[in-house]
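Have a look below at one chain only, the form predicted on its own, in structure tokens format.
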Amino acid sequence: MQFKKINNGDADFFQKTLGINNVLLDEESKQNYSHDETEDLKFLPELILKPSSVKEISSILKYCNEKNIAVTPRAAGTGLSGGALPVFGGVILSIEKLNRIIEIDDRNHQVTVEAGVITQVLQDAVKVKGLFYPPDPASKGSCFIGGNIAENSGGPKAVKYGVVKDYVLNLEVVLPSGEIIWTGANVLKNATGYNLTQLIVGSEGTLAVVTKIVLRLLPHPQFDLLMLVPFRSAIEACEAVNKIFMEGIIPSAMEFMERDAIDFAKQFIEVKNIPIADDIKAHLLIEVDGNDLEVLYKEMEKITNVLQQFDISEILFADTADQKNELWKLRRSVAEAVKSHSVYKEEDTVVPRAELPKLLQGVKDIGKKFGFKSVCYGHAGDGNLHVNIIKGEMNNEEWNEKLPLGIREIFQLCVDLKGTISGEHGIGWVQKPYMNIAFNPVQMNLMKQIKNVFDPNGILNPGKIFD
């Protein structure tokens, strides 16, 4: 794919449109925007644009579409599949200045926000009104709502409350041509034509640039209870997950952490008051929430009765807000802790939750076959297992040649178990070689035709999802 290189005339246009301070050309800025959180990949943009309004974004896209300049939309840069990497150079279009919460409509339990609002900032703002926005990715303290839309993010609360797509009512987007449209309506039910809103959610910035979002909200639950359950078998920890659901209980979170994952996290954030016996192989972090504390205690009792069927050690109940925060901090730090420990690749596998034991065992068997070690953790309640493959003692040749074969087998196992190759991180740049495992040529061609309808010149986030 060939794109026009940016020249002085292009830079002049952008500076006149946005103001000179919002067009970055220096090397330090290019380095800062050359990567996201995907492994150690870097691609230098030619310049970085920081628009402050939808009209400015419209002008940028219209110009780039006419001039055949590659545009990579960027939210907070917390992605794990390379979605914000400017692999063809061109311009980075950052939405960081679109950071207003426009309206919290507490009468209709809705909120309208710009795409650059930080997820946790939004959650805290609506909580003041007694409202709840459940999707909570691990990076919620820094990631943007716009990026969450692009990847259809989930997080621990997805097991009970669903993922981002379940809360998006309407989107203001800018098409590659520069046209500005709303995709739907601010209503809970909409059977009017094709669902353009849900088509944009999860499209990874390849179809349009999201500028405003209307989200539905829920009443905020008053209470939550949290327990950390140590297992002497990681497979049994996975088996316990579906047993709990079979009792009619839907936890608000159910997180799985292998022994190595929790050890790395403890070292990374220096947690000392969570002792782990030598024979413990995995943990489940289980939360229930609601508005009746007595009901929640009964649910915890039922969960505990299920857990007694397995080989567990003493359950740790979080009695205070500080203890709850410490346990969640431990869980949310796992990815960063593993990343700091070694060269690694993270795969975002997902299967029906009853198949989780087969997935975990399969990952370990494939690791033995290809000579790599894996550290696994994730959202067990919805079958979403993050597989961190550690380079360890593998040499570069083994890492570069054997690892893709092992990953392909892991993804094939997911599909064989009626799952797929990404639950919440997306395909982006790094997973696209494996798309033919999940989709046949007819399905791939349909997606490519949709891309071509929205972006016939292919300027928007080129090289992502498929070539």
The other form holds:
Number of protein chains: 2
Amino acid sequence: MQFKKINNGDADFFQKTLGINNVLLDEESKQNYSHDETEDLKFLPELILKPSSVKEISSILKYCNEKNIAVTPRAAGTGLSGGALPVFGGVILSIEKLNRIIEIDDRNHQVTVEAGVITQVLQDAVKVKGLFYPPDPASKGSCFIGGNIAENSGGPKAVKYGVVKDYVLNLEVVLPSGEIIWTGANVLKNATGYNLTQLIVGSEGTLAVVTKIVLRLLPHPQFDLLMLVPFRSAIEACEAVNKIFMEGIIPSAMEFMERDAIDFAKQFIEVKNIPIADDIKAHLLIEVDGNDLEVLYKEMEKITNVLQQFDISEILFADTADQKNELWKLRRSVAEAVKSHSVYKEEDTVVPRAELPKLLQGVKDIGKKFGFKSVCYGHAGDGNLHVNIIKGEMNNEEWNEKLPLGIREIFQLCVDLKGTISGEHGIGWVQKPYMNIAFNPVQMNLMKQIKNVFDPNGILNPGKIFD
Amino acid sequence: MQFKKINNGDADFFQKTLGINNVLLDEESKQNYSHDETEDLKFLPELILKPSSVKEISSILKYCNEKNIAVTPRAAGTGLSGGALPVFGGVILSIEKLNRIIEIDDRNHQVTVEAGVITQVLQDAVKVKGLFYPPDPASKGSCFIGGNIAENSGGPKAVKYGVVKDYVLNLEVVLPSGEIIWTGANVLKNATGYNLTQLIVGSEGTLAVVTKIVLRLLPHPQFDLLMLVPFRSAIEACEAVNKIFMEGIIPSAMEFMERDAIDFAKQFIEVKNIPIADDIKAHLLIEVDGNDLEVLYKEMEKITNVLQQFDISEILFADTADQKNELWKLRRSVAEAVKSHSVYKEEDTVVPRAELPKLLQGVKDIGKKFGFKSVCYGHAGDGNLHVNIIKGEMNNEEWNEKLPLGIREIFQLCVDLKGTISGEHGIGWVQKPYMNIAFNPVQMNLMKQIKNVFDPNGILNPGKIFD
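Could I see the form predicted in complex with another copy of the chain next, after the form predicted on its own?
In what comes next, the whole complex appears, and the chain from above leads the way.
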């Protein structure tokens, strides 16, 4: 792929279109927008644009499409697959100024927002009206809903409530041609033409730039109960996950953390009052929610009965809001904690839930074969295991040579177990060499042709998903 | 569109490929496969094929693609938008022989089925294992799951449990080229490439032929309660729908029936013990379900309290399984009953739930303007109102001239209310003249180009969705 470099004439056009303050050309800004949260990857953009309206985005895309300038759309830059990296330089199109909650339609249990609204801001705003938007990635305090749409994000509540795609009713998007369209309608059921909405969700900013989003909402559940369960065997913790579902219970969260994950997190954020005995190898963090406390206590009892079949230590029940927050803070900080501990590579494996023990065992076996350690944690109730491969004592040569081989075997195991290579982080820049494990040339060709329908000149987020 | 007519050589090829008994050429068969349940439309196919395997389907499509023969895939023929009509003659590709339930994976709460399995057969088979597949159209006793995928069907449970698209994890499909692919993976979360699965769901057999389906399942709820609520005003019945949701309750069914709908149904199937006073104008059929009877009684009480704000007559609570079946039989027979009563045209309108009173009032006003009556019923909790426009005393000339104008106004009203022109029946053959109300040329062009990616020669279900 070859793109035109940005010259003074281009910069002039952008400054006239957006106002001089919304076009950043300085080195510091280029550094700031050169990375997301994916390992330590950096690519310098030539210029950063901060449009304030869909009309401005339309003008930018039309111009870049005509001039063959690469455009990398960027939400909050919290992505973990390099989707927001400007790998061909060009323009960073930041949606940070599109941050209005346009309408909370509580009569219809819907909300319409601009794509740059922070996920937690959205959640808090609808909660005031008694409504609930469940999908919240660990980065919910900083990520944008537009980025969540791009990656079809999940988060801990997905096990009961589903992922982002299950809440998106309608999208306003700008095509690379500059044309602005809505993808569907604001309805719960739709059998009118092809599902363009679902095609855009998870397309990682390669088909169109999402500008407005209509989400369905639920009544907010009134109560939740939370417990932390220590296991003496990590494999047994994974086995317990499915046993609980087999009892007909659907928890609102079912999170798995290996010993190291929780240890790193405790060092990272200084958590009090969570003692962990030396023989504990893993934890499950289990939440149930609903509108009837009695029912929730019964569910907790049923879960506890299942857990007694396994080699567990004393369960910690979070009794207060503070304790619950502490436990969730711990869980949410795991990724950053592991990251700060060593050079690492994070994989976002996903398999059918009951295959989780096989996946965990396989990851450990593959690690032994290639000489690397891993710290695993994730959304066990969905079969979604984040595998953090740790460089630790490996030298650079070993790391660079063996890591891709090890990852390839892990992903092949996922696919053999009828899973796939990303559950919620996306393919972006770093996983695309592995796409041929999940898809054959016929499938890949369909996807590439769909890309070509939306973006015939290939200017939108080039270098992502496809090798 | 022009297609090659089928000659003896083609018939020979099909007979060799499928066996002589699976290729039907006789007049009676052509008549039998010339229609679905859409009004009284008939188009004769040139030949009917009944393949028994995905491989045979692959051979058929490859051949027809090379020879430019039109192929109309057909499930059970219960569709209401003419999706299975062979409008260009050619081949009917019936999936009726692909009727195996391949695996009920109760460990993972998943089922893998062939596309020709009857929806109710699937539901009953998984229920034996304590599992639940919620989407069931009124035709569940005869329709095929493959047809439900094609139309993204809903049914009464959609209000709480979602529609077909919310249960499809992965699809085996045959492309017009004959290539066989899976669209995704058997996982609850997936951020790996474009969502081909959701693109196929609801594409009405125009992109590929679905052969196998992996569905996620839920634990089957243990209890349900059902009530029939008579209203003295149809508009008030629609208003009550949203009031119930505003209390934070999500019923497992929330069905609306105008007086005439229930009267026709009672004549059609001879229902006992459901007396309806003369002043009743509409009914709501409301169900709640779950695993705790106490909770359900509380919900019913809350619903009853809401209903007291409206001008209702005595609520009928279904106390026994027989009574429940009777009420559901009544609801499910409405469509056929209305159909048997007069020449009619059924529309599948859908709007955001709270706009239902405006939609109903609008339909009646538009009817007055053009001189037609309508019988309305449907899945009120989803904002999905089936509008049966009745020919009644109108003469043919008036009917043919005014009907399209009236429909156009009804659909425009739906779109103005942020709804769309089909909630669960699809566009097929009969609604395509109205697609330009829901979509502008830019959106239509994207869809047509996607069609072209999958089916460059345009042999698969030609004449559907697009004008």
